[in-house]
Each structure stands twice: as C-alpha cells, then as structure tokens.
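Read the single chain below, which is given as structure tokens and is the form predicted alone.
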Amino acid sequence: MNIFEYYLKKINKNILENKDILKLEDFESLNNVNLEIPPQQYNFDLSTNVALVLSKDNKINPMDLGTKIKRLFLKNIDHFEKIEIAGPGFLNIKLSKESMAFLINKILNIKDLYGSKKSNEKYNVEFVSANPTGPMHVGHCRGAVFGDVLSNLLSFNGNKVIKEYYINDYGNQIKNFVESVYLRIREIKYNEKFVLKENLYPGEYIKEIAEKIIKNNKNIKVDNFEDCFQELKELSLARSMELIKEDLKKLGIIHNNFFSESELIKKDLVNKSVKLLQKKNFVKEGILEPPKGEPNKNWKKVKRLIFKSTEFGDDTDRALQKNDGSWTYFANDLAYHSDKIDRKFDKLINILGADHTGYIKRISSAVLALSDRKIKLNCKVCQLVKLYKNGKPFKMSKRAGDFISAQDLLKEVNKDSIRFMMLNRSNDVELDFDFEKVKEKTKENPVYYVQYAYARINSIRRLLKIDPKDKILVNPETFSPNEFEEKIIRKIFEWPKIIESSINKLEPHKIPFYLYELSTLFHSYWSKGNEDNKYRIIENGRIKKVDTLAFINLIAIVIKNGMDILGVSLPEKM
C-alpha cells in the first residue's frame, strides 16, 4: 500500500476527466506531478505540484489554475477534506479521518509487505572482495555492510538477488602472500628467523595460517619455495577465506558466490573477452602515454592492446596489457565483468573501497562495451572508517601488522551496532565510530533507541496480553487520532517512499535514519503521556483506545519491516 501512488492516481485521472473545465490542452508534464508530504509546519499529510506543472505548459496562472483545480478534487475525490494553495501553487491536503482509518487498516492486513514494491529484476551485487591475503578490516565491514543492506532492500521489493564476492587470487600480492607462509611454516619448523622483506606480511594471523598448515598437513615439504608454491597457495588462501567468512558470518553476512580471478585465467575468459570487444571494434593496437599522476618508472613507449573506453565516456583509452604483454589487472577485471553479462543480470552493482573511486569510469565503460549498451554497471564507493575509543583514536591492532580488523571491531561492540552504526552515515563521507557512543544505552544511541522502540511496543502487549498475530484494526466511524499521532501516521504513511528512494538511488543509509525519526515520534509521543493523562496510553493496565493498539502494531510492523533489511536484531525486552 503506497498512499502516494494510490492517489496520484487519483488526482491525474481527476485531471484528464476535467481536462476541459480546466482548459488544459498540453498534458505531456502529468508524468512530472508528484505528490509528497508537506513541511510539518503545514500540518497537512500530502502536497503536490500539480498546478505548477501543469500551468507552465498551458501558459496558466498557477495560482488560478491550483483554486480550480482545488475546487475539483474537494468534489471529485472523497478522502480529501481540506485543501489549501501554498507558495507559488503547491496544493496541501488533508485527509479525512476515515480515509486515514481506511489506510491504515490496508496496512495492518498486509503487514510484512508494507513498502514492498513487486519487481522481479536479476541484480548482482558485489561487495567486499578484499584481497585474500588477510582477515578482513574495519574499511571492509562499512561495504560489508552496505552491500548486504543493499541486497536485503533489492530483495525486500521482490527481486533476484546473488550477493557476490570476487577473490582476487591472481597476481604478484598472492605471490607475496605466499611467500609470508612460507618463511613462516619455516621458521616454526625450522626456527628460522622470519626476515621482513618489502612486499611481505607481517600480521600475526599469518603465523596462525601457517601454524593450521602444519597442523593438517604433517608431510608438507617446504624446502624449497618454487616447488611447493602451488600446494601452498590452495592451502594458505583456503586458510585465509576461511577468516573472511568466518568475519562475515559474525556480521551477519553470507555471500550467494565466490567467483575467482584464478579460475577466470584457467577458463581463458580474458581473451575470450578481449576477442568480443575486437569483433566490436572497440579494441585497438597502439601505444599510450604513461598514466598521469602514477609512478611510471617501468612504463615503456611499447605497443599494447587498448580498449578505447573513451568512446563511453572515460577520460582516456586504457591499456589491456603490460609492458611485458600480459594483461592487466583491468583486463583480467573486464573479463570477470563479462561473465557476468553471460550470466543475463539485469542490474550489476559493485560496491567499492575509498581507493577505487578512479577505477569506476574504465570498468562501467567496459561493461557498456560489453552489453551493446543494454546494461549499466552502477558503482558506490564506500568511504572511510575513523574509530574513536574514550574520545581518541582507536589504535592499529599488533594482530593485522598495519590495520584494524574486523575482529577487533567485533570484540568491542555487537553485530547489530556495527550494522546499524555503519549505515549511519551516507557512504560517500568518511563515518566517524565511536565505541562508548554505541554502547550507551540513550536518545544518543540510535540502534539502541530503535530497538527500545520495539521493545515498549511489546511490553504493552504483555501488559494487555496481545498477541502480535491478532488482527486489531481501527474503527472508521470511531477514529480520532490526536496531534502526535497525526504526526506518526504521516511518517508511517512514508514508509513506501523511503523504499522507493533507497533503492533508486542505491542509498540505504535512508533506512536507519528514518527508524530512528520514527522511534523518536513514538518514544516523544509516550513520554507525553507520562506527563499529561489525555495522551497517557495505558491507564490502570488497560488501553485507552483500541484504536490506539492498531496504531502500536502499525508502529511495529514497519519498525521489524526495517530492521529485517538492515539485519539487525530486535529484542522483545531490554
């Protein structure tokens, strides 16, 4: 049930209907006509631009277009009781009480689908995808987070979701990686000195990789480091999934896929790739300038393949090999992008670290190359972290070598902090985290005042004896809402809208950010009552208005609606 639908559709066949009463001629604007909730200073539930629109095509006053128009719906459209013209022509409404009940009762029939959309879209949304040379940092849980918010919310309105994560098992880094278990299996067996070399690990989780290496492999021979690279590669990166997932899992996160770089070079996809963008002549053979604002030391003047990204919109053509003629890292990453294409998603979406934002143009180009145009890749860069403990800066943690793990993050606060503190902010600003800001138990906290939220609503039902499942509805005839449940039912009334915006705009920050307005209207509204008895809920252990009971749950569904996306926990007592 989304009101604003609901009556947009209302008020555009009022229009038509009354085209001539109206002497409008041009109605290619009534697609721009939207309907929204006013400022609360207004104090009406709906305004709409509807007259302004319309009256600039029609060379109309939009004033005198809007007292007509305000005339026409009063007549034509019976939940509308009040109607007045604001500004340079918006119309604020108000509905009637009984149009209120009538909505809020078509909410509390549908109840967990209330602000769910039916869409039935294939998305792939790819998140984390951190190197596999380590456990997993607190840079990492923000996208974690978000990614997997995002898909809870894409499949909120019905669609096909594979939360996806590439392992980036390829390359010089794993080389790197490899060689830190190694010296390290060496000096435990051995006790060799482990020699930090430039490019090594130097974490302690790589002595406990190497440690359950040993500890499941008795016969391992590492004598010398070529010979048994290949063994100890599976091993170690297997050893090191096993951390990530086991951090994900902790953050409520479990990936649909795991797609890897290796298996992408075995498949030879990379010249397959290539091969497709040739036949499509958006490969050519030529020589590049070296990149600007790079080290180009070892960039030589020597001809490559380049795909000429600029012709969708990047700002110069990039190269497809090194200097050595083996591919990039880009083309190895437009390859993986390929399969996915072949895959047949609709939407692709990758959510990427603070480091990547210049990677974004090269990469959506290829995947525009790649489709013929039919499919946009949609990137969101997820900007830093800063953790604060006691007002400083949270130090690097002697376990991660250089960075703070996602571990350490876990055993200072909860899972359902971390994820809802996370989205706390939009991810394109650097989050501030504060430790004793998440613990504390006020107004201040605003996971915890959610789920406090929740928590009272339950307590009156234990208190009346209520099960959540029974259907309580309100009263058309007999239903009075006062001041501040006006004020709830218009944010209830919202609830669809929020839906809608996040997922447009890939923003679920939205999400935490409109439970926590809501939570606050009840926990204002309840405190009232502790104040003045004619907004007292419960008097002498019983409901003063049924009506109110209808309009808890109503408080309730969309409170767990949201929370449900976000994962995070709701407690039934606190």
Second form
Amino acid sequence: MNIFEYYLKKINKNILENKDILKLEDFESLNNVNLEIPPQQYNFDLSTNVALVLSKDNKINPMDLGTKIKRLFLKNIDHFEKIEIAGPGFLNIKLSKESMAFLINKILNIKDLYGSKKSNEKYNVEFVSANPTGPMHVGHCRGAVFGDVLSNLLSFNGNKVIKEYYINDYGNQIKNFVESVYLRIREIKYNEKFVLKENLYPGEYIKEIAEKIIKNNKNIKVDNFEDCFQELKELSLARSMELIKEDLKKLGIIHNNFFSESELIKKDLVNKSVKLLQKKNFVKEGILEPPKGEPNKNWKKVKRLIFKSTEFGDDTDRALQKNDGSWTYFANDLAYHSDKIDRKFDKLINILGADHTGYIKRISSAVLALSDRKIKLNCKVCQLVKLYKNGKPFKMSKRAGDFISAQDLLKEVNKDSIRFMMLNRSNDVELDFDFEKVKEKTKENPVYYVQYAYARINSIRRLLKIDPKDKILVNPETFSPNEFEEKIIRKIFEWPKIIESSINKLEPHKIPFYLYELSTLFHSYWSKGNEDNKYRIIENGRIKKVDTLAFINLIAIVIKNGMDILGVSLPEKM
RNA sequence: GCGUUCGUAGCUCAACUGGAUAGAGCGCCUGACUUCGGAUCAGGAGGUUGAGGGUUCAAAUCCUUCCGGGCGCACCA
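Can you switch from the form predicted alone and show the form predicted in complex with the RNA instead?
Then the entire complex follows, led off by the chain already shown.
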C-alpha cells in the first residue's frame, strides 16, 4: 500500500484520458511527474508537480494548466477533497476523511508487510570480507552493519538475497600470518623468543591462536616451517574465521555463504575466466606503463597479460600477472566474480571500505566484460569510522598492533546502539562514533528515543489490556483525526516511500532518520496530553477514542518493521 | 600530479535525487511532572548551502573553473 504510487497512477490515467480537454499533446516528461508530501506549513496530504512538468512540454502557462487539472481531478478522483494551487504551480491535495480511513485500514490489515513491495530478484551482497589474518576491527563493523541491513531491506521487499563473505585465504599475507603463528607456537613450546620481523603480525591475538592450536593438537610438530605449513595454515585460518564469525554473530550478522579464494585456485577458476576474457578480446599481452606520481621501485618492464579495463571507463589497463607470471589478486577476484555471474544473480552488490575506492572501476569493469555488459556490479563505499571517547579521539592498542577490535567495541557498547549509530549517517560521510554518547540513555541517543516510543505504546496496551494482535480498524464514517493524528498519518503514509528510495539508492540510513521523526510525532502527541486534557489518550483506565488505538497500532507497526530491518531490538518495557 | 569523495546553523548531520520560505539533534536562552512512562515535551535565537560563472519556470543538488578536507594511486591483499 504505497499511496503515492496508488494516486500517481490515477493522476496519470486521468491526464491521458482527458488530454483533449487539457489541450495537451506532448507527454514526453510524464514520468517526471511526482507525488510527494508538501512542506508542513501547507497542511495538505499530497503535492504534485504535474502542471509544472506538462506545461513545459506543451509550452503553456502552468497556472492555467493547473487550474484545469484541478477542476478535472476534483470531478474524477473522488478521494481528492480539496486542491489548491501553490507556488509556481504545484497542486496541493487534501484527501477526504473516508479515503484516509480506507487507506489506514489497508495498512492495519497488511501489518508487517506494510511498505514492502513484491519484487522477486536474486541478489548477491558481498560484505565484510575482512582478511582472515585476525579478528575484526571497528572499521569493519560499519560495512558489516551496512551490508546486513541492506540485505534485510532487499529481502523485506521480497527479493532473494545471499549474504556473502569472500575469504582472502591465499597469497603472501597468509604466509606471513601462518609464519607468525608458527613462531608463537615455538615461543610457547620451546621458549624461543618471538622476534618481530617485517611483514609478521605483532598482535596479541596471534598468541591466543597459537595457544589454542597447541591445546587442541597436542602432537603438532613445528620443527620446520615448510613441513608444517599446510596443517598450520588450515588450523590458523579456521581459528581466525571462528573469531570473525563470533564477532559478526554478536553484531547480529550471519552470512549465508563463505567463498574461499584458495578454493578458487584449486578449482582452476582463474585460468578459466582469463581464457573467457581472452575469447571476448579484452586481454592483451604487453608492458605496463610505470606508475605515475611517486616512482615505484617494484615496477619492472616485463611482458604480461593485461585486462583492457579502459574500455569500460577505468583510468588504466590492469595487470593480471605479477612480475613472475603468477596471477595477481585482481585476477583471482575476477575469477570470483565470474563465478558470481555463473550463479545467475540478477544483481551484484559489494560493500567496500573507503580504502578500496580505487579498486571499484577495475572490478566493475571486469564484471561488465565477463557478463557482456548484462550485469552491473554495484559497489557501495563506507567511509571511515572515527572513534571518540567523551569528545576526544580514542586510541587503544593493548590488544593488537594498533587497531581497535570489534570485541573491544562490543565490550563497551551494546549491539543495538552500534547498529543504529553506524547507520544513522549516510555511508559516504565519515562517521564520528563516541563510546560515551552511544551509551547515554537520552534523547541524544536516537536508539533509545525510538525504543522508548515503542515501550510507551506497549505501556498503553498493557494499561488497556489490549493484545497487539487484536484487529483494530477505523470507522470511515466517523473518522476525524485531530491535528496530531493528521501529522502521524502523513508520516505513516511516507513509510513505503522511504523503503523505496532506500532500495533505489542503496541507502539504508534513511530508515533510522525516518524512525526518529516518527517517534518525535508520537512523543509530541503524548506530551500534549500532559498539558491539555483534551489530548489525553486514556481516561479512567479506558480509551477515549477507539481510533486512537488505530494510530498507536500504525506507529507500532512501522517502528517494528523498521527496527526489524535495522536488526535492532525493541523492548516492551525499558 | 591523477582518480574518487565530501564541504549545508557554533558542532554533528538531513533534504524524497531538479521543487515551494533549506530541516533535525547537540550546544545556548526561556518554560512544562500530584494525572496515560520526564529515557519526554513546548518556545526562542542561530544560514549568501566553501567561492565565482553557466544551464531553466525552478539549483544545496546538474555543467564549469577555483579553494579546502578525507581516502586511494604496488605486480600488496
């Protein structure tokens, strides 16, 4: 039940059917017509730019056209009770009380489906994909929550979504990681001092992994690194993935699929996808230009296979082979994405950290090339999280190297606050995350504000002994909302629009903002009752007006739907 | 230098993707609990949307030239 869609259809239909009366010929911009909520001071339910848009195409005065359309709508669309032309030619529309009641009852009937649309596409959302060389750090949390909520949002709309994690368990960093574990084991077993060399991992967690491995594998031999590498690699990777999964679980995130890079190598998928690209003529053999900017000592003049990504808008063509002829990370990732394409997803989405921005053109070019431009990889970037404690930049390095782990964060702040705060900002803006503020239980913390609104609603229900499952509808004949209720209805009507634009732009941050605004309307209505008896909801333990219960249920429905998407809990009491 | 992204109230951010008088929170000032949960509410002050130019009925939003911050610029992963 999206009322904007519902009435926009009626509007378009009406215009087309009466084009002669309106003296219109050109409808090129008809799909630029929109229906929105007018600014508050106008006190109308809907607003459309139809006269503005069509007057331009047909070169007529928007006010004249507006007047004609107004007359037409009032005659033909019985839900429209009053129309006013405002500003340069907007039509502001007021719905009749009966039609409002009709719409509200529809919402009360569909409940937890309110706002969802019956889409049916298959999505792959890849997110987190943190290197399995240690536990997650705080920066990963933002992308993790973002990806999870985006997935929830897409499933809410009826899509099939696979949440995927790409495990980079191949290459030099893994070797360094395993060697670090190896040396720590020797440190424990043989009392050899761990000497930190370049590329080795210093973190405390390496010791913990070493201890765990010794504990579970009493007979493990660590005499020679080469000999025990394979076994140690498996054990170490298993342990660090376990740590990562634990952190994710604490954040409320469960992936459906873990895809391993080394499996990719094992199955020879890289050769296959490079061959595929060659067949499509997107690969050349040549010598790369030396990198611009700072001179790079690693650059060598070597003939190698190169992907012609500039054909897809990349700045430069990209190497598929290293100096020694082995595949680059990119070549592997290309094979991974080729596999995604083979798995027949309609849409591919990757959530990346800000430090990977430069990689986007390359990999999305690859997807276009591999899919004959049929599939577009959509990459969303999450900007950095800056940590603060009481307004001061917060650093902590006792656990590991110099990063703050997700565990450290989870120890201080609960999951609900983390999730809400991480989303309470557009993803392409840096996020200031203050440990202390996020723990505060005041208006300054929007999580509690929304939860509190819901708790108050439940307190009303308890008082009146009402089961939330009870079906309550409004009576179209007697329906007469007061000014607070009117504002609430308009906000409730907006919900499907929020979902729609969050999905179109892949911007879930709109949801927390919306929920906050909705909660404000409720708190405001509630408090008015303390000031003026007329607005009190309950009198002598009984509800004053049955319709009010409908409003309360509407708010509860939408808050619940929204918080479910965000993955934030809603206590009945606080 | 190149790419990318951001620049909006003192601070942190929104703005339905081109719409009307640019909105919230914090902070500041003034008020509201004997009554449905004060983890709340009401009111006030606060703006040349970084700067200039362009596109049009309409620009914070699009184009362009500057200025300033972030991130990236290995054959690492």
